[in-house]
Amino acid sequence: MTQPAPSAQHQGPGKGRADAPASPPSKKQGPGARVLGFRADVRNLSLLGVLVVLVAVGGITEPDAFLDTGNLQLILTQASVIGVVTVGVTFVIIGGGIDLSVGAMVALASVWATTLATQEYGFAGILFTAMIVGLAAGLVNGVLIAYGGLVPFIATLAMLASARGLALQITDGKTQIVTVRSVLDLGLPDSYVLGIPPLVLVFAAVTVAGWFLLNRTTFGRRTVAVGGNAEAARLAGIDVRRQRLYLYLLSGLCCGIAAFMLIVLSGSGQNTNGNLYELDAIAAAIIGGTLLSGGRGTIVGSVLGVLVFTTITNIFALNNLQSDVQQIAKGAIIVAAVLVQRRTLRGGDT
């Protein structure tokens, strides 16, 4: 990290009261803190804390089932599909939008990619179709919002309804079983690379790519700018509308990838796939510190949010808690996680 070198010809008047009115920087670190040389987000640290507590709870209540590699693989695998969707949604939210259609896009892409006709084309046909359908749905969202002037909430709500409808029309309510062996094999232990399931590798790759895109590229800067202050972005010469279009395309692409992953995982395509993904993905992003109004957020936080959710579900299932208790506890934990996060944030501020 380059610090500005102290200047020899530095003039007096600025220095003495440079820190004056609003914020004394000596005390205030802001949301960023340096840990082990990395600029980490305090909010992410608190989320990491929540995760550690969860692991402790899991380890104490179910030491045999919770603490083994099989369970680690299981948690990461279950996190991978919704995780990829969440990365896309995080971009959209940071860019000042919202995407309610992710679950429906996953469903549509997964059934379109598993029709008998598509399965004729084998592995490549399924993968290609899932991604293109995701991209196309994202394109429709993006064009309607960026150029058609529709409010993101409405445009993606409409996409939710019509994509689910189209998925139902394609399947006729039937479960489409995948018979392409190479696709099915990808979800089996024989395909694990050094003990890591391929789906988890895809999730990791999407996470790293998303992190890089957000933090190291002009695309990322523009996303934050458009979400944080669209007028400032416009005056800085950024094509705000095109950037918005790209964000929904990105979300659609993530849904396409997730749809393919879901096909591999479940060995089938069904119009009920991706049920309530929109809520899970948005909740994970918000828990991960992404501002719902846009302009701020991190990929690492969102991924931690997903892992927290998946771990909770895992611990509940291992302890054989029934769905009523699970739902109550899940709600309580969301509130608790956000409260802890705000505490930590305030603690870091003052």
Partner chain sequence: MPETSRRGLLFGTAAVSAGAFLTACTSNEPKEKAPAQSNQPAADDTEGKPVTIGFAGPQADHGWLNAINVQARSRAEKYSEVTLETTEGSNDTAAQIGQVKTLINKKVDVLVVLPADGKALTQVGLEAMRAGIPVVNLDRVFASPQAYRCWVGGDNYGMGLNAGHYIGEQLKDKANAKVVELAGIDNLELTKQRSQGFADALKNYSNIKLVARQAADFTVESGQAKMAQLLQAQKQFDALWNHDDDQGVGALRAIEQAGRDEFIMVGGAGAKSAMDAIKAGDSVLKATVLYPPTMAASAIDLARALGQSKGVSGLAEMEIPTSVTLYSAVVSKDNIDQYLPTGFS
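Next, give the form predicted on its own, keeping in mind that what was shown is the form predicted in complex with the partner chain.
Keep in mind that what follows is only the chain, not its partners or any molecules around it.
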């Protein structure tokens, strides 16, 4: 008599269905992976379509104001700061984590980089300080989570509170004005390249680098594997703890870059900088197709999510709609995106 095949629960580690993301694709897994990949492309095209519709709506409701070159440049510039943060957050979520501290890290980096002592070193001093502070905060998050065993939600929530408190202590509740001319000049129209603000070019560079890192490097493959199934990734030879540390370092670096961009835009450092950036970044990643459970996501989708949210905010502002209406609209979009994700997952498993 032929013995029945062993069930998944009796198989060794890495043999079950849950370990599929980190194991070599089999013939049985291939169609599902192709379906999910196709749906990711469809989702990105859908987001692009939504963006086109929003531009059309803005052009109809406020044609003179919305389609003005200055307003379009403003939308892209505002999207650039939160967009850089979102790239880092996307990596963290794909890797199976979460980062609630990005807004606070932006605030801390911005106020530390605009102290009088730092400004004595000019442009390089401000940029270097912002990036180092972001990296240091990301390092603390990564060590606590990867090697300290803390849950990402708790560790980053603690960092949120600590970084906000330290930023407030540094500024004493006051705005720190930037006096370095070379930094302030980056926000002026004279510095635009072919009509494109320099900060938008920085955002584009970070996006391209993030896309390449996720889709064309071993680092990206390891990130997806760790987020899909950390135990299977460990058995495959991946240092899971070190990979998680790198992800939070990357998120911190993105926050440091965003902090410098915010300094350029506002000409100051404030402890209130980056307020609710964590919510905006996570929301943009979610509607872009990144799974909160980890293991799947795209940089392109996250960037489109940022542009959709920024365009909606701009349209609401031009039409004098209250901020509470904007938050309600964002909440509805997030819920719709999660429902679409659930349907996509069910479809991919069939």
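Residue numbers count along the first chain shown, from 1. If you superpose the two forms and keep the largest set of C-alpha atoms that fall within 1.5 Å, you have the rigid core. As the structure is a prediction and not an experimental result, all values here were calculated from the model.
Does residue 323 show a Cα shift reaching 2 Å between the two forms after rigid-core superposition? After core superposition, the C-alpha of residue 323 moves 2 Å or more between the two forms.
Align on the rigid core first, then pass along the CA displacement of residue 333 between the two forms in angstrom. On core superposition, this C-alpha lies 4.3 Å from its counterpart.
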